[in-house]
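Next comes just one chain, in structure tokens: the form predicted alone.
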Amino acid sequence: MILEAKHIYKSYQNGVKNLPVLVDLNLDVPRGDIVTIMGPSGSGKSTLLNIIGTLDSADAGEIFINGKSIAVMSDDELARVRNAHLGFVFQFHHLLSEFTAWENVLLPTRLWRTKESKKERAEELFEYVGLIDRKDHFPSQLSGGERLRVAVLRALINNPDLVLADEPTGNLDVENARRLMDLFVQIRDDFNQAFVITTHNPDVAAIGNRRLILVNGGLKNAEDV
């Protein structure tokens, strides 16, 4: 099992009210999966997705990293898990406008020194998904669905075991979200990746093979709500 949550509790402070967002939250994601969770603005998403993501903090509950809590390591070893086992897809792409397509799917092994041993892995990446011929080109000079495709390949220069997405197709058209999510699904079929994708679009959600509904704080079968 590559993540699991366990009874995850979140609140947040609203004036002198105390509004809970995530409660009693169970997840597994084992190796291989595309889970898929749907759910309103505001219904605690993008918190989900930070907190098993390590980007914030749960109130109560535990963590799972392969098997091992998160609750134990330091932040350096925090920061090492993140970098190495996890990869992260947002609705925006957020490359960086000075670097290259190549320099920005490059930057995450810049943290542990790994840039070289990497090149092939990145040249390899740019040919999969057929943007070898653009990998010298800057954001700027890109489509939105290639820096798309760019931010797909830097989650995952450094072979994390679970990807998580955001709202990935939120900022595109429908024929560069229909690409997208077919990404996903090859490259979950090609290197049995998993994924946790949040999204609020049913076309999206239908390419999990386990697709979950945020419905008051905690996760239920979409073909159960």
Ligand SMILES: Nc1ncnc2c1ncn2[C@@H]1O[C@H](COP(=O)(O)OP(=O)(O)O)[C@@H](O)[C@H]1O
Second form
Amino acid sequence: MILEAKHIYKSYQNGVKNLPVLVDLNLDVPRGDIVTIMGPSGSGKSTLLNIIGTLDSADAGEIFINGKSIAVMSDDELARVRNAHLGFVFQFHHLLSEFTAWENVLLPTRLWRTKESKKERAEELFEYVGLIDRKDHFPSQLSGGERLRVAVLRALINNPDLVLADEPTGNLDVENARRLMDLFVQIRDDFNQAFVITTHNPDVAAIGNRRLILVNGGLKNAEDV
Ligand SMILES: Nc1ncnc2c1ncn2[C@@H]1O[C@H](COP(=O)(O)OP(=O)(O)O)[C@@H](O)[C@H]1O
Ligand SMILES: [Mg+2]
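Okay, that's the form predicted alone, but what's the structure of the form predicted together with the named molecule?
Let's see the whole complex now, leading with the same chain.
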């Protein structure tokens, strides 16, 4: 199991009101799974991804990454685990505008200084998504779909076990959304990486081999709702 989230609780304090967002939520993600999570706006999808991505902490519950509880990790260790095992793709791609596509993809490797092997992998990845001739473009010189594909490469450069994608197709037209989903499935088939993808779009959700819905703070099988 790459990820286990057990009995996760999270609420936000809005003034005097306590807003429960995640309530005794459980999720297991084995290698090679594509898990899609639907849910209305405000249901807690981003909150959930941030918590399983260790970017935010739960009020209660446990997260295990590759069988190891993150509760016992130091900040340094957690940063290392995040960098080595998790990749992130967000709706707003968060590419750094002053860096080229190539540099953006190699950013997560800086931690250990970029090795030749990483540059070779980056080269392969750019080929893989058909963007090798765009690698020296700045984000402003790329289309929305191309920027997202670059963001996907950045998420993949350290060969993570699990890619977390928060409404990645939110800003894409149907054609580009389809292309991004095909890419996710192809990556899973080729590298056996796992994905957790949140989405509003039923067509995107359909690519999951496990399709879940976030309702009342918990996850249910989409087929049962
Ligand atoms: N930092 C925060 N402080 C207070 N409330 C928040 C915060 N972040 C999210 N929320 C609230 O938590 C709920 C879930 O938000 P979110 O996880 O962003 O939902 P989704 O991604 O499904 O749209 C929403 O009602 C939102 O207003
Ligand atoms: Mg969200």
